[in-house]
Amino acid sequence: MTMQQPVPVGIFDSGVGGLSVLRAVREFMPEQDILYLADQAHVPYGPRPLLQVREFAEGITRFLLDRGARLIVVACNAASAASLHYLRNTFPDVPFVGMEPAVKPAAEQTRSGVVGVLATPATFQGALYASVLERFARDVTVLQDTCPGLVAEVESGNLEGDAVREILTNALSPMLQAGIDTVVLGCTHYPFVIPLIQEIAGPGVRVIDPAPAIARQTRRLLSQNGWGLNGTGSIQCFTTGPVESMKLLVKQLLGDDLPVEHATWEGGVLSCNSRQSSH
């Protein structure tokens, strides 16, 4: 039998946040190559014009394509809202995975006819999370948040300090009040937050990471095309901001020494010197 050659999965977001996309992808096929880009020359997206996180997008996608990727990872929710159905329109033969609110299955599963959703604004401001209420949350109250200044204090490693502590009380102690009993995190930084999510919502709120539906699509997409998962598991990570801080952010969010190397932009083209990388 001929050994399929292994085709890596291309994975992207404004910064780290995505780690939490790698991660669930890695424990779901520990076999799987990964290139990973984090723009974080562009942190956050959230509060970004939809052109604009549009344009980033295209670029990171052509720079993962080129480097082998195959299948494209937009672990991001504000580049997904800004720009998945334009992915999809540009490169027709490249399938895109794309991050969506968790909204269905926190409807489905509510008591209590409360759910709350924390993401960025540009996620709220998509037409992606407005479909998304108006197809599955019709039944329900759904109250948002957009934690201001979340993503930076995750960007900076600081995952449980006074200030993300502040962040969070301010968005979830309203919602609690309201009655919630579901929390979907809109932001794939915000899994990285989870266990002070879970201590100041207390026992009774159930919160949906969103990663590990997104690694069973990957999954499902790589077995739909006919590609192989006989990679070595090799991950390569760029960022588009200082190397150093990536590789200490990596080593902190997932607990391993990986490569990491330096990409530019440069009129809308997104470039690798790997002279600048670090191993």
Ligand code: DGL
Second form
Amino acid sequence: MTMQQPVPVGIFDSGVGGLSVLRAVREFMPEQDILYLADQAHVPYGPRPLLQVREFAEGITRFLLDRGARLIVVACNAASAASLHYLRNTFPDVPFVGMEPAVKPAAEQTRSGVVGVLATPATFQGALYASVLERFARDVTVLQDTCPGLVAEVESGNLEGDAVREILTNALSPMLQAGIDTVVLGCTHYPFVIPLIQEIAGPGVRVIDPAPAIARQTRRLLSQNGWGLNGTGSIQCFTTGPVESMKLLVKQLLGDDLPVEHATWEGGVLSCNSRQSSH
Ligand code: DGL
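Could you please show the structure of the form predicted in complex with the ligand, as a counterpart to the form predicted alone just displayed?
Entire complex below, previous chain first.
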């Protein structure tokens, strides 16, 4: 491939959460071509064993590379916790951008010295999170909550109903009582409920969505590899779940009609018949 040819970026998540990262990548690099995979057949990843999530991440990476992606954004904290090291070892020629809860900027910015992290169980269990706490949170108090059920609500397009409000109130109330002034979103589904988080937490609490930093890192890695920003801004989505509901969610969450194709798991391998394209 010459430097003149566009280099698609592959982005994946257990479901629609990674669209919060896709949105930031697109805002930052409008000409970037993107392949997006939502593994909705397996969502949520958060309660699953890390080894299983790692197998999904490997299968998805192979799928995206086969379809032309040259750089992979693991737009999922749970999948990053489960697989980032493994993916970098397994695909040494592929640059990966992974996610870890943004405890570092939170610890730097907090004035109260108390920070909240919202993420899924897989993320809290992974060695990556332990190392983030070890490196950056020595001098701050970190409170955690897994927001049970929140990923499923976002996957259903519920961004503000009573159920979502209850989950967030349960998570944030003890944190607010403990004096947090910063909330880290350690799951890519959660930025879609920032308005409600901000409403419950109040204007004095800063909410950190890591997506813009991930977009900047993606651009840095593209240019480090000599890959120019010369695509056409084309976006192709795939889901391992139902295509029609994914299309509606993409429209709801991003405001666009994007092409969505179905991809099928078979014996740990993902495949897609392009003629099934429904766009
Ligand atoms: N969006 C994913 C994350 O960032 C995981 C959600 C899930 O499937 O549990 O962790």
